[in-house]
Amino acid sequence: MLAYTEARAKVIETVSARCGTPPSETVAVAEALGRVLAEPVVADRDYPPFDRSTRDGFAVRAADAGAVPAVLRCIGEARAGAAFAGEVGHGQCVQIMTGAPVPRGADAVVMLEHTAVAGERVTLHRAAHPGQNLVPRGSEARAGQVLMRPGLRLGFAELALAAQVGRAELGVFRRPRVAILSTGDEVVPVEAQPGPFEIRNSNSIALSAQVRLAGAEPVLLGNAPDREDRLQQCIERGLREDVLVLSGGVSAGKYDLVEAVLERLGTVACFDAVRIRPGRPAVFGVCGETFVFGLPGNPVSTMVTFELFVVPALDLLSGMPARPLATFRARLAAPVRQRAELTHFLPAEVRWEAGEPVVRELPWQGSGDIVALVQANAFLLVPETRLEWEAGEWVDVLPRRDRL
């Protein structure tokens, strides 16, 4: 059984040993979040174009505002969008707006706030020395310059950017495409009344969830009973996509037959076991191009391992290189006692108290408590090296990447 950082790692380096580069397609800028960017954005001209200003205030010559009080004569006005058409001579200064070219001849702005205006004779009240409150021409990038390389995920920031250079569409990876299949005699479809002893596919729909957080598409394929037909067709239409995640049937129950349909088609197994709580009998495998991951049932533990090991599979497969778990320090709010030797994630919530990150464990009744992990926005980490933590410890905490 490996240890859940041994698992990530045979995850990165199977997927990446198989995958090659994936097809690009062209995608409308505004609808660009989340894709991976598949060629390089290159800036169109210098950025800023021109002496940008920061502030509101009056664009002057340095040399004329080196001692305070000067007064100088305003001959103009240049606003965003609209430039000075003249040129600021010694005595003189132009009133400017934040984000409007700085005049010919001007070299700081001097802010409004530090000014008195009396007509066209403005009195400066703070000295100015050159490069004041101005951006300069080319600061930000130079024409032909990369801002962005491939293998970048596009967001906000991103999209902004390549709108800024003019870009209309972007070339991008196709996104993989991942099967989702749940297990169980006892799930039932979500719009379905279920029986005293049913519980609906909230499985799936957390999944597709997951993989849309990810970057991926998701495909929907229901629910499988426990018969070994009926759950090797079903297996066999999700082995046709990128990735297959099974949710259910992975344990050592008489039922739990997903193992066994998945050697029979030729699976080759990379661990089906983990060291963590919840979680612990997870699968990943490989058949034909296909990359499997059988996930424990129980709502928690499918979120939990479809984090850690699946996430990483879909950075690769998407074009870019697999993000590192992005676990954080936060200080304990209580003690923590774990008996199992397991690396432990256990639901939690993270809230900032004098400015720095607290952590509380949250009561759960096991891995089936999806009530408890919607008050939780973190994953309490308790590895399997110390099991016991006191009040005001600092520890690892993993973020719900759709919370925090």
Given for the second form:
Amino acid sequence: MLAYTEARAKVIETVSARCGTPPSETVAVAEALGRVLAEPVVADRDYPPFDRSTRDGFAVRAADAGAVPAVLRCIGEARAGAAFAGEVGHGQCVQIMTGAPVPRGADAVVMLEHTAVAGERVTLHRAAHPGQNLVPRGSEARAGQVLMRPGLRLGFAELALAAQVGRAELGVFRRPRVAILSTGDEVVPVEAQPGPFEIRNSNSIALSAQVRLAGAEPVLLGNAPDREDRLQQCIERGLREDVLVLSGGVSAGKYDLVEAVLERLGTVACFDAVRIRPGRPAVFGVCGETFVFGLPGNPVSTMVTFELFVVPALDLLSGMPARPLATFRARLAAPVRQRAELTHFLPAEVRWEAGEPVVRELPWQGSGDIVALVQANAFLLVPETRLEWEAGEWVDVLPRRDRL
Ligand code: AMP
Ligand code: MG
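Having gone through the form predicted alone, I am curious about the other one (the form predicted in complex with ligand AMP); can you provide its structure?
Now the complete complex, all chains and molecules, led by this one.
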């Protein structure tokens, strides 16, 4: 049985070896959040395109403002969007606003707060040095320079940069399509009134949200009963997509049929158990062109195993490197004790107390307890190598990507 780090590495290795460059498509920049860039984005001109003032004040020749107080004559103004037509000569200055081009002749800007103005007469109370309070033309980027390369996930800053250089449309990789199939005779659609021993299909909804958060496209296939023929039909449908994620039916029960059906369909299994709780029976394999994950059906198990194993596969299939598992350390609020020699992912709440992250395990009834999970913004990681921790120790925490 693999450790979770080994299982993750196995997913990354298997998917990297088989996935080529995804096909690309064009989207409007405003619609491109979370997509992965498929083409380089190049500076269309120098940035900034002119020597840009970063303050409201006066554009001066620094040499005139070496010794203070210095008195200069104001000969005009430069506002954002328009240049001052003339040139700043010896003993002169130009009133300037933030974002305006620094006029010819001037090489520094003195903040308004450091001046006294009486008509055309401007007294500087602070000395200026060349380059002060301005960003020289081309210092951020040169025309033609590659600013972003293919494989970059587009967040707000990346979209702002694309917009700045005039890219109203962007070439991005097609999102991987992820078939989601839940299994179980007891599982009914969300709209249905469950019988006394039935439960609603919450896993398909959670998985679809996790797929979207990972930047991929969910394809909801509903639920398959615990009967080999029907299960096989549904799985065959799922194998038409880039990835198939199943929930349930991978444990050792009499009606856990997923692995047998996957095997019959020719799936090459990479692992079928991981040393974690929740989520121990998680399955990963390749069937034809499709990567298949069989996640255990308990809702918290499904969610945790998706975060650990499916997210890196979706990154790679999106055309970018697999992002690291973004754990961080927090101080433990109360002792934790686990028995099973597995790495535990316990629903937990992280709060910042005096600037320091403090983590608390939440009470829960095990991996079916979605009620408790809603209180959690993270999972507290108890490694298999050490199952008992004291209050005040620093422990690893895996944030919920949608909450922290
Ligand atoms: P299984 O992995 O099939 O043994 O299921 C484990 C537990 O998860 C059982 O209590 C199931 O009822 C529950 N479960 C399975 N599938 C779903 C689902 N789609 N939505 C919510 N709970 C589920
Ligand atoms: Mg089941």
